[in-house]
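Presented below, as C-alpha cells, is a lone chain in the form predicted on its own.
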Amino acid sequence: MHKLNVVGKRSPMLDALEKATGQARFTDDLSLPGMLFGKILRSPHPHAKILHVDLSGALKVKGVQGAISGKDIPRKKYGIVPMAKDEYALAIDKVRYIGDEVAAVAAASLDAAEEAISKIRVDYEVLPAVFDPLESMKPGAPVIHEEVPNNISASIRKEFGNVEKAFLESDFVFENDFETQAINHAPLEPHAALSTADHSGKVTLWSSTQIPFFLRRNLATTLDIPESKVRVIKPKVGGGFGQKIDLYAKDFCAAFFAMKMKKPVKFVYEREEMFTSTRQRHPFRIRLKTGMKKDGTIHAQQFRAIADGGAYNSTAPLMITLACYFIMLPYRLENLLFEGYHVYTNKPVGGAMRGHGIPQVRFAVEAQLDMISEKMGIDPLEIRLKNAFLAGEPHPAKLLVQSCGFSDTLKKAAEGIGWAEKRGKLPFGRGVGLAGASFPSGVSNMSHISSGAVVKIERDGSITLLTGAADIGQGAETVISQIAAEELGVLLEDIRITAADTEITPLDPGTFGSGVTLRAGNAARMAASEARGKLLEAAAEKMEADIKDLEIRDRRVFSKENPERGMSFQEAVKVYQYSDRPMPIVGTGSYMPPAKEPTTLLKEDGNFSPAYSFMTQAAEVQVDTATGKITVLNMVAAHDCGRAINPMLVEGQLEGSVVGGMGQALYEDVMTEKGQVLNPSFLDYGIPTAMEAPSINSVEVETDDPEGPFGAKESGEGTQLAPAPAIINAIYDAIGVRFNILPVTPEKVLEALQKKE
C-alpha cells in the first residue's frame, strides 16, 4: 500500500471548534414554535399493582394540554434484544422499581407540567419486593414478571473442553469470590427528546440516542405505527457510554403527545431521573475457580456469575453472553465451565455500559491471576505472557482472531510503568499493578443489519458523505470522513458528512460494541471506492491510459509510472461531466460483519465479531495509610487498535476509559436502600474528575487487521476493562492487602490495614 495521507494523521474532530465555542446544538438546545414541555410521574414504590390512575387533577392545571397513563397507550412491549422484550413505554399493570414510569403530561411551560404531575392521583396495591439477586432466585421470592419463574430472565451455561478432568489434572486449584457494584454512566448531557407529527401521522423525533435506527424500530413498535411513519434524527450527543442505547419514556411520550396534539413536545430528564430511571452497569456476584499447571499454564476455570438486572431486561442476553465468551480472551483457555444468570430485582435497571458485562468478569480474572502468581512464585507479567493468546490460534468457542498484539501490549505497559524497577521494590504505601483484556470490534448482535454509506462527488470536486453512524462524542464522523478521504485521494476538509438521520442516511446499527469504525468505516470505504472507480474510468479515457495505471492522491489524478502526467481532482470531475456521464458521481457501500449473532451463542458457538482488540493497563498508586485515600499516580494504556485512523482521537478514548475505570475501582457506587437510590446526583455520586486523573501514557500497538478499514480495530471501550483490576493489583503491591469487592474506598482500606496489624 502507498503511503497514507489522511489516515493516521492527528486531525482535530470536525466539530471540535463548534463544541468548544458553545455553538454545537444538543437536543435540549432545540426549540420549535408552540413547543410543549413534558414531565413524567414515577412510582414511589419498588413493587406495586396499579389499581387506578386519576389524571383529572392534572388536566385542570392551567397550561396543561394532555395527560396519559399506561391504559392510554398501545399495549406493546419493546426491548433492544427481540427475545427479551419485557417493558412498556409506561407501566400498565404494575410498577417494578422506584422510578418506574406511571404517567406523563404535556404543558405550555415546565412549571405547569411539574404542577400537573403533583396533581395526578394513583391507587397502588403495594406488593412484596426483593432487592438481592440471590434472594430473588429462591423459590417463594416475589415474582417480578409473571412469565419469568425464579426471576431469572436470561441465563447461559457453556462448557468448553472437559472441565472436571482438567481440574483433576491441575497441580494447583484456586477459588475466590468477587463482587462488583452498580455504576451509573453519568453522561454530562441529560436524556432529552423533541418530537413533531404532521397531519399524515408521520412522527419526527430528535433524541439524544446512540442508535437512531434501533430507536426508530422500538418507537414504531410502541406507537403501533409502521417504521415508515417514524423519522429519528440524532443531534449532538453529550456522552452515552451505553446508557443511550435504549428507548425511554421520554422518546415515546414526546412522540405520542406530538401525534395527539399536533404540536412539538420536548422531554428532558432531570439528573435524579438519570440516576434512578435510565440504565446502570450490572452489579455482579462472582465465584471463580481456576486450575493451574506447575509451569504457570492456566488449565481450567469454572465461573459462576449472577448479574443483578434490576426490574427489566434491556440487553440482558447479550450482556451475559459477552461475559462468558470474553473469559477466553486474551488468554488461552481450553477448559471453561461458565454459568451466568441475569436476575430481576426491584431496583434500577441494568443495561449496556462501556464493556457490557466484561469489566465485571475481567476484574475477577485479573485480580485472581495476581493471587495465583504470588502463591506460585511467578511474576504477574510473566504468567500473563505465558498464557497470552496469539493471532491465528484455534479458539475453543470458534472465535476468529486474525490479529492480536496482546503480548506487545503487556510488554509496553510494563515498560511504561517501570515494572522491573518498581514491582515489589517501592516503599510501603506505593505500588504498581497491571491487567489485560480483549474486546470485540463490533458485536454482531443483529447480524442481519449492515452499515451503509453513500459518497457523492459534487461538480466542484467536494465530497458529500452520508452515513447512518452515530457520533456520540467519540469522533466517529471525523474517522469515517478520514477513511473516505483516504480512499478518494482527497483531503479531510473536502468531505461534508451528514449522519444519523433515518430519513436521509443509510441503515446503520448505531454506536455500541465498539463497531462504528469497522462497520461504518468499511461501508464508507466501499462507497468511496465505487465513486473513485467511476471517476478514474473517465480520467483513463481522457488520458488514453489503463485505469489500473492511475492513482488519486493529494487531490490529483496521475499516472503511477509517470506522476507528472495527470490532472487535478476537480479537472477529473469536469472530464467526467463533459463526457456526458450522469452527475453527481455516486458510490454506495454496505458492510455486513462476517459473524454470528451473540444471542445465538447462548446455544451454539461461533465468531461474533469481525475483529478483536487487545489491551493492557498498568497502574502506579500511592496509599495514604493514615487516611486510607488512594491516589492513582500514573497509568499506562497499551492498546492494540489495529491501525490508528486518528491517533489523537485514539489517545482521547484511551484516556477517558482509564479515568472511567478508576471510577469503577475507587469511587463510583449507586447506593440503594430497599430499592431507593440514595445518591442520585453529582454531589453525592463519586465520579472521578480532572482533579483525580493521573498522568496517562497512551501507547498504540498497531497490528493492521485484515478485516478493518485500513487495518483499524476498536479503541477506547475495551480500555475500560482492565484499569480497575490493574489499580487493585497495584494497591496490593503497595500495602499487601487484597480487595475482592469494588469500589475500594478509604474506609475499606483503613479497616483492612487495622485487621492486617
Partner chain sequence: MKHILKLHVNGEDYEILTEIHKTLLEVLREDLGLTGTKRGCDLGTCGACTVLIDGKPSLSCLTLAAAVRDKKITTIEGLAKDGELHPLQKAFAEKGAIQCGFCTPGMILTSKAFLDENLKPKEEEVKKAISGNLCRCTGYVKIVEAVLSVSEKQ
Given for the second form:
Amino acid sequence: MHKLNVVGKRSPMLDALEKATGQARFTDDLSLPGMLFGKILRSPHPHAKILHVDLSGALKVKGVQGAISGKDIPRKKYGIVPMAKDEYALAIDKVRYIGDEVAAVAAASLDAAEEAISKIRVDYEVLPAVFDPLESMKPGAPVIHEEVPNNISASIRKEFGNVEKAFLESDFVFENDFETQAINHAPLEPHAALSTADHSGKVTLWSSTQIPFFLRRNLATTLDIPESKVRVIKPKVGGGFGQKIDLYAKDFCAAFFAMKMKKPVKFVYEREEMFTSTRQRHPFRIRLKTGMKKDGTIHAQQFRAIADGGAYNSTAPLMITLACYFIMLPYRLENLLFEGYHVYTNKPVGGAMRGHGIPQVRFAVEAQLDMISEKMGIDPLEIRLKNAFLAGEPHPAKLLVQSCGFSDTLKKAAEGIGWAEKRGKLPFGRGVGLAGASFPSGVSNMSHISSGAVVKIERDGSITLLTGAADIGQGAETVISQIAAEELGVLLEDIRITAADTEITPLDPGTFGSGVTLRAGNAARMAASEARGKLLEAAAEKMEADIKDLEIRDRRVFSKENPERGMSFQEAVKVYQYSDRPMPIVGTGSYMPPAKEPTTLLKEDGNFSPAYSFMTQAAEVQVDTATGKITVLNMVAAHDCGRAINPMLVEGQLEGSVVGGMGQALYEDVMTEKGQVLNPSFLDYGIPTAMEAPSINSVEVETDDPEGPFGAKESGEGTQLAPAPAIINAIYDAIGVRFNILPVTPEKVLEALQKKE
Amino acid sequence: MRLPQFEYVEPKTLKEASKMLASDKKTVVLAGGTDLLVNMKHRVIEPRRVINLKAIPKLDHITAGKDGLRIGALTTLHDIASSPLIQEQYPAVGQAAGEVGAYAHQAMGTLGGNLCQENRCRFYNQSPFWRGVRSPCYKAGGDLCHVVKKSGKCHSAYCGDMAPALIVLDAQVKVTGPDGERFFPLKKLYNQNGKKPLSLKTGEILKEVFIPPSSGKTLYLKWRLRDSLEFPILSLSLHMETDGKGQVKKARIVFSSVGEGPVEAVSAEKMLKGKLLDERMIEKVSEQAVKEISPMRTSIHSPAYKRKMAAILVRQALEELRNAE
Amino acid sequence: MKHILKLHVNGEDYEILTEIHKTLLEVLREDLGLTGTKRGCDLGTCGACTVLIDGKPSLSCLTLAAAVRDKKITTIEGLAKDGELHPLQKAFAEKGAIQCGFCTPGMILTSKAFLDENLKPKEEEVKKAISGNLCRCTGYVKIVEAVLSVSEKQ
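Show the same protein again, this time as the form predicted in complex with the partner chain rather than the form predicted on its own.
Up next: the whole complex, starting with the chain shown before.
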C-alpha cells in the first residue's frame, strides 16, 4: 500500500470547534416556533394492572394542549430485536417496573407540563412483583408478560465439541460463581426528541439516537404509519454507549402529539429518568466451570449465565447470544457448553451497553483464569499467551478471524505495566493484573445491516459526502471523511459530510456492535473510489495516459510513472466538465459485510462479524489496607484495532472506555430496593470523576485487516471488556483477596481483609 | 425540573431580611443556592417567598483580629479554602471548605449556607416521582419516617463539611433576628432534630462566624467513595492540644453524617484528657467514639459500615496528630 | 410571575420579560437562545451547565437568573475575543479533549476560571478543579492534557 496521507493522521474531530464554542446543536438545543413541551407520567408500582387513567385534571391545567395514555395509541409493540418485541410506547394494560410509562402530556410550557403530570389520576391494581431473577425463574413466580409464563424471555443452550468428555480428559477442574451489577450508561446528554408533522401526515423527528434508521422503522410501527412518512434526523448526540439504541416513549410521544396537534413537540428526559427508565447493563449471575490440561491448555468450559433483564426484552436474545459466542475468543476453546437465560424481573430494563453481554463473561473468565494460573503455578501472562487465539485458526463456532494481534496486545500490555518486575513482587497493598478480550467489528450478514454512502465531487473540487452513520461523539464523521479523502486523494478539509438523516443520507444500521468504521468506512471508500474513477477517466483522456497509471494525492492528479505529468484536482474537475461529461460526479457505495457462512448467530453458527478486534488491559492498583480504598494508578490498554484511521481518536476511545470499565469495577452500581432505584443521581451513582481517572497508556497494536477500510477494525467498545477483570486481578496481586462480585467497594475490601486476618 | 413559583425579594439589610423572614412561615433565605434550589426542584421545600441575601452588603469578609477570626456568613467556601489567612491559622477549616462538592459548589456555596444546609436522607432528597412510591415522610410534610418506621421522629442526617471543623475550634455564631442579634456557640445551632435541625428562632439569619485563637492542631477527615462531588459517607474533625510531651490537654472530636446534627464524641474526648496518646489509648478512644454516634440508614451506606469507618477515621486522625507532634 | 430582567451576558446587555422562578440555565437557553450551556442533570451534580459569574464557575441550573442581574456572566459563546478563540478552546479541539462535546462548554469554562486563579497548576490540581465536571467519553486524560498545555503557555 502506498503512503497514506489522510488516514493515520491525528486530525481533530471535524466538529470539535463547533463543540468548543457552543455552536454544536444537540436535540434539546433545537426549538421551533409554537413548540410544545412534553412530560411523561411513570408508574410508582413495580407491577400493577392499570384500571383507569383519568387525564381530565391534566387537561385543566392552563397551557396544556394534550394528554394521552396507553389506550389512546396504536396497539403496536416495538423492540430493537424484531423477534423479541414486547413493549408498548405507553403501557396499555399493566405496568411492569417503577418508571414504566403510563401517560404523557404536551403543554405550552414545561411548568405547565410538569404540573399537568401531577394532576393525572391512575387507578392501579397492585400485583405481586419479583425482583430477583432466580426467584423469577421459579414456578409460581409472578408472571410479568403473559406470553412468557416462566419469565425466561430468551435463552440459549449451545454445545461445541464434546464437553463431558473434555472434562473427563482434563487434569484440573475449577468451578466458581461470579456476579456482576447493573450499570447505567450515563451519557452526559439526556435523551431528547423533537418532532413536527405536516398536513400530509409526514412526521419529522430529531432524536438523540444512535440508530436513526432502526428508529424510523420502530416509529413507523408504533405510530402505525408507513416508513416513508417518517423522517429521523440525528443532531449532535452527547454520548450513547448503547443506551441510545432503542425507541423510547419520548420519541413516540413527541411524534404522536406532533401528528395529533400539528405543532412541534419536544420531550427531554430528566437525569432520574435516565437511571430509572432507559436501559442498563444486565446484571449476571454466573457459574463457570473450566477444565485444564497440565500444560496449561484450556480444555473445556461450562458457562451458565442468568441475566437479570428487568421488565422488557430490548436486545435480550442478541445479548445472551453474544455472551455465549465471545467466550470462545480471545482464547482457543474447543469444548464449550453454554447455558444462558434472560429473565424478566420488575426492575429497570437491560439493554445494549458497550460490550453488550460480553464484559460480564470476560469478568468471570479472566478472573478465574488468574485463579487457575495460581493453582497450577503458571504465570497469568503465560497461561494467556499459551491459549491465545491466532489469525486464520479454525474456530469451533466458525468465526472467521482474518487478523489477530492478541498475543502482541498481551505482551505489550505486560511490558507497559512492568509485569516482569512487578507481578508478585510489589509490597503488600500494591499489585498488577491483566485481562484479555475480543470484540466484533460490526455484524455480518443481515442485509438491513448494510451501509451506504454517496460521494459527490463538486464543481469547485470540493467533496460532498453523504453517510447514514450516526456520530454520537466517537468521531465517526471524521473517520469516514478521512477514509473518503484518502481514497480520493484530497485533504480532509475538502470533505463536507452530511450524516444520519433518513431522508437524505443512505441507509445505515447505526452505531452499535462497533461496526461503524468498518461498515460505513467501507461504503464511503467504495463511493469515493467510484467517483474517483469517473474523474480519472476524464483526466486520462486529457493526459493521453492509461487510467491505471494515474494516481491522486494531495489534491493532485499525476502519472505514477512520470509524476511531473499531472494537474491539480480542481483542474481535473474542470477537464471533466469541458469534456462534456455529466455533472455532478457521483459515486455510490453499498457495503454489506461478507461472510462465507451467513449467520446472525441467533439461529445457527457462522461468521458473526467481518473482523474481530483484540485487546489486553493491564492495571496497577494501590489498596489502602486501613480503609479498603482502591486507587487505580496506571492502566495500559493494548488494542489491536487493525489500522488506526485516526490514532488520536482511537486513543480517546480507549481512554474513555478504560475509565468506564474502572467505574464498573470499583464505583458504579444501579442499586434497587423492591424495584426502586436507590441512587438515580450523579451524587449517589458513582461515575468516575477526574480525581479517579488513572494514568492511561494506550498502545495500538496495528494489524492490517483484509476486510477493514485501510485495514481498520473496531476500537473503544471492546476496550470496556477487560478493565474490570484486570483491576480485580491486580487487587488480588496487591492483597491476596479474590473478588467474584462487582463492584469492589472499600466496604467489601475491608470486610475481606478482616476475614483474611 | 422546574422550580416552583415564588415571590422574590432582595432586602438591602439583614435586619430587613430578618423581618421579612419572621413575617411568613413559607419564606426562605437564599445564599449560594446549591442546597436550597435542589430541594425546591425536588418540591420538598415549596416557599411562597425567597429572600436573596446576596444583595446585602458586608456579609462577605474574612477578618483577623487579636481575639480571633471573623468570617461573614456570605463568604464563599472557595474564598475560605483559598484564604492564606485561614490556610495558615485554621488549615482544617480551609480544607473542609475545599472538600465541599466540587469547584463550582465551593465558588457558589457560602459558609452560612453550608452551616444551615438541610439535613439529608435517601428518602427525602428525591424527586416527587421517587417519593411518590411511598407515603410522605416527616421531613417532606408527612407523618412517618421510612428510615426507622415506628420511631415517631425524623432521622435525617446532618451532612455538612464545615460544622465539624468549626465546632472543634469552639466557633461562635452571630445571628440577626427581628429583635436584634444573638451570639452563641456554633454547636448550639444544631438541635439534633431531623425535621427542623437548626435552633434558629423565627426570623433569625446567620450573620457571622467567629473562631477564637487556637493552639494545638486540627484535622478534618472526609470519607466518601469518589474524591469529589459527594457528601461525606461520614466525616470527622479532631482538635487536640498537648503539653508538648505527648500528654493531651484538650481534645475535641466532632462527626458529620452520623446523626441528626453534628455529633460530638464527648466521652471519648474526656477519655483523652490528661492521657498519653499511645497505641492502646488510640484503640480505646476510637472504640468509645463509635459508641457515641448513631448512624441510621439515611444514605445508601449501611450504619454498620459507617461505624466501622468511624473507628478507622478516629484512629487515623489520632495517629496523624500524634505523629505531627 | 413575570418580571423584567436585565442581564449582562458576554458583554451584551439584555432586557427580557420572563418568569421570576427561572434558573439562569433556563433563561440562557430559552430566553436568550444561548444553548451552548448544557443541561445534564439539572441538580448541580454534573457541571455541564457551568458558566462564569464574575469570573467564578457557577452551576447555572442552581442559580436564580433574578439573583445575578448585576453580575458579569460569561457563557461558552462569549469566550472567544474579537473572533479569536480562547486558547482553551483551541487546545481542547487540537488535543482530542472533545468527544461528544456535551461536557465541553462547562469543562472549558471551569478550566478557564481555574487557570485565571492558578498560573502554573500541577496535574493533580487540574484534576481537582474539573472534578465537578463529569465526562463519560474521554476518561479525562486528554482534557487534563489540554488544560496543562494552555497553562504552560501562560
